[in-house]
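Here we start with a single chain on its own, the form predicted on its own, put down as structure tokens.
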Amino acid sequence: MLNKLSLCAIASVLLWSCSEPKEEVGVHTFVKDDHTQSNADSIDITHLNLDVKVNFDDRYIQGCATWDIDNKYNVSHLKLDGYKLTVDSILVDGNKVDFAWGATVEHLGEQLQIPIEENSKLVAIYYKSDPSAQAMQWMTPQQTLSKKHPFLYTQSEAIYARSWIPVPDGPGIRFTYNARVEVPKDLIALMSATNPQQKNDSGIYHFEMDVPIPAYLMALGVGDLEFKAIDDRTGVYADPMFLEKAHNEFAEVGDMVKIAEEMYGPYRWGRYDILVLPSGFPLGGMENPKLTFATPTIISGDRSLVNLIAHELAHNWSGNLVTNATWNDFWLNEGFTVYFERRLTEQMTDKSYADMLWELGYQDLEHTVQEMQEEDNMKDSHLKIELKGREPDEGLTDIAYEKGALFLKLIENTVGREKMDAFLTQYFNEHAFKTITTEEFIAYLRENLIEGDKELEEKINIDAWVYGPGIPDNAPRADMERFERVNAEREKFLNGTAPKDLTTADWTTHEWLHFLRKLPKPLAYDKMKALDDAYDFSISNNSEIADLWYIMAVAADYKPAYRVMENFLVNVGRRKFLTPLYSEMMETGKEEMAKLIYERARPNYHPLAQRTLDELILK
């Protein structure tokens, strides 16, 4: 440790003395954020130099995090967020200093307190993460597709970067970074930065992110991976056994980037690549800059679920480029992104296809609002919510996503698509690499689009959407043309028509989801069997359809699906699928089945999914 400490200290001093200041990108603004204990509001924390080694045997990363700071207000301490980090020592401009940890605060972790002087410039922290770090999933070879090598990935959103880096961890705090990461020589490391496209002989990889990002976009993936280009600026990383399948699924992503640029201005991040993670990944995708992390559950073989990539790509304008200042403003991230995603999907398909996505999203929103009503929790159905004293993950609901997107769709319908697109392009350009609050957005909307038009303001009714509960009365609904045909086929089936005689040959995933969602629950056993015999739902390769079918099977006690359902739960870690399916078991008298499956499946789930399901199943 002494030799590594000395080398890192020398590197820190050299960085301080030799680095040239970079041109400022964006403007640093800080709004009070209840989910960080850092003091980024009173000291500029501008750049991270990360030098770490990945230890798979003991499941931690260890090394040095060096922060460039500007103590222009002469504060006495630099304060950073941490969660179960072990700090060995800290150097300020090459000199060792004492440091202290604050008491653990629920939902927030610990505050790292480092004494500094007015002219302090570099703070080097020698630390290691804990094996239980919330952001990190360590996977054994058996938990990967090839079953030859271990795998590590991080999930830093919302406030989990602090569990693997001592960091000012808030969405309104942006910084640049470079990194050196050492991994076993038969593996490759990737980050939310410039990335290698093949393994090297040393196991040491270097990264640079030269535009400022918030901590929740810090990402690391380490595994046995190969790369294949889609075009000159897009490509896919995946397990060697899965690479060709993934590449085929994402073949249109290069065109998707070009269409997005035509809609809302240039893609500012250089490359856009996709890393397909092992199936334990708890989300559909994560919009890490330059490198989207994606679940393998979107790879269905027919590109029918690739609109998720449209969503993650859209984040490179809404979220990554223009970022919500706090987690209370999360709808500014996800609502804009869902709207962008739907518009992008419409450009790549047609209006009737996008209309199906809008309607399915509306159904999800209705379900979420109904649950909030039953729980007497309608304050969380506002777009601007209050998360102080709570996990920010509690705000990651369909309110932020679907209600936020519907609000923007209403504005589009009211002012016209041409004006809406001009407004959004201007918004992205003027706020590039900046953060924004809900109130700042509303002021910008009024100044640049509503422009004092009282009739227009009344039609939109901003306050009802942003600060009011539920779904406002003026919420737009999509054209139901394709779903009306689905409704007709469903009625025929319920009235006795055999599944083989239904007109379903040209249906997409979305027609099938609408068909299944609106069937009676529980559906009669004979009708379950008839559908399964005709369409093989129990063994579907489409994860969206399979998950919905398994929920129906649990409700109907349709045992022929149980064996495959258990295999699905053991191998898929996406919370979107797990939570409703386990919930159905818990609500229909099948608690023992849920507990037995979960006991087997739990090791394959990310810590974030484990936390959600522990509360549901083991309470």
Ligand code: BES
The other form holds:
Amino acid sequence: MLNKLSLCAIASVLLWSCSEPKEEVGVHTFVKDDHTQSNADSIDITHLNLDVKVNFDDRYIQGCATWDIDNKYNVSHLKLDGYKLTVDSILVDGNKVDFAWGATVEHLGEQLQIPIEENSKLVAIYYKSDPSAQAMQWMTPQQTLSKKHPFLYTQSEAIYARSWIPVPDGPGIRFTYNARVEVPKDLIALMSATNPQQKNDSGIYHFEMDVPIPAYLMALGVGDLEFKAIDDRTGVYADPMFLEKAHNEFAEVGDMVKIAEEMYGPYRWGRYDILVLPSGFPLGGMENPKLTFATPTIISGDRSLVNLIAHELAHNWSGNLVTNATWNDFWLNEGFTVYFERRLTEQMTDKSYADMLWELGYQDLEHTVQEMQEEDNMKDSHLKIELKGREPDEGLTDIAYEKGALFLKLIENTVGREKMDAFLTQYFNEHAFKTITTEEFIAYLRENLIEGDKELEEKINIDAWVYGPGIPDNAPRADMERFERVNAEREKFLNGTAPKDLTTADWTTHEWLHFLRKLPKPLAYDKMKALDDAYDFSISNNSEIADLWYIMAVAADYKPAYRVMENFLVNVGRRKFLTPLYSEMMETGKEEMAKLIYERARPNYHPLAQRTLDELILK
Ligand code: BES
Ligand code: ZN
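Starting from the form predicted on its own above, please write out the structure of the form predicted in complex with this ligand.
Starting with the chain above, the whole complex follows.
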């Protein structure tokens, strides 16, 4: 044991001393972050050396996390975040120390307290994760597409990195890392770092992330995966059975990166690859640097859902490069990213296409605001929100995404696109690898774009957007040309025109979504049947359309869709699809149906989705 211990520490010393002196970029922040119990604001925590082995049989990772620190304010302890971690021992510069755990704090986990000296440099923590770690989904071979090998992946945002690494877990704390990960020999490991493109015979993989990142961007995926290049800096990893399909769907991603660079400056992360996860993944995508994690449910065969990749790619500027200082400022990550995503999509397609996305987003926003109104919870409809004492996930609403993006769209419309783009490019450059609060952003906006222009200030009305409820009066609305045609066809259908006589041949996914969303709910059974007979919605390969159709089916008690719907629910773990669909069952007196399906499906969902749905269905 001792040999292994000292090896780990020595490896870290060597790596540290061999690497070039680190530029001091945004390694510390002094903004109060209520979601970390670490004291990284009074110690510089600069680098992590992670050395772990993945144990599929007992569902944990075990090994050593060594932190490089500079105790420049001479504090007595290094304090890190942990969540149900088991720590065996800790060495500070090679000497064993007596560490302690703080009590469990709701939502936050436990504080790991490690005594250090003024000149302490290396803190090596020997630990193991818990099988129930919130970030990790351990999947049986049966739960993967090829059904031959197990799969593991992590989802660290917002505050779950602490469930698999002892870490200073706040978005304002950045560090570089390198890692050595040992996995069963027939699997490959991938991280948010430089990645292997092929399996090797040893099952041991090495990673390096030389750009400082916050803990929520720590990511690991392990499985039977193959790689295929898109161009010389982009590529796809997927289940061998799915690789061709995924590669075809993402063929435009190489160009997408180039276009993004033309818009807002260089892509600073080296490679841009995509890892297609099993369908249990609770999200659409996650912007892990160098390696976006994506749900397979965006692979529809016609590239109509790749705007999700535009979103995750855009995070490499808004979020990964310029990071929200606390989770209360989450809209700075997501609102900017949705704005950037739509601009990128417009560039890749045309304005009429982007306008459809803006309009669908607006509808989502209206719906969210209405729900908040009904729940008397309008405070959460401000861009800047208060998440103290709450799970940061509660900020994951259309407010941050759609209201945030709309605010930027308003600014664009008011100052003109050229000025807006120059401003954003400068914003990304000047804040690169730093964190930013809402207040800092507003000051920056006033200083660099509004520049004392009273009329402009009034037109934009920052206060109403950032600290006020709902959708402000000056919110811009997208051009509805394509959707007006959809509205006309929907009217015809409702007035008795048969589906085959509607003009829908050139419709994309988004026209269909608008068509379906605005149908009466519940829709009469014969109308449901007529649509299904004509367009096969029940067996749609397009997850967005299928999900919406199943919600309509539940509302209308349209039983022919139930068997495929159940299949969808058992296989797909994406929370955005599950929550509204199960909710529809709960709200239309089909609680039993929800419970029965959930019982079967639950083992396939990620712990975070399980938590959300337990609350909804099992209460
Ligand atoms: N960073 C988010 C995912 C996230 C946010 C996870 C907060 C946990 C806490 C990611 O970029 C995202 O927004 N994903 C969306 C897709 C998107 C196109 C809106 C999703 O998963 O639905
Ligand atoms: Zn996002």
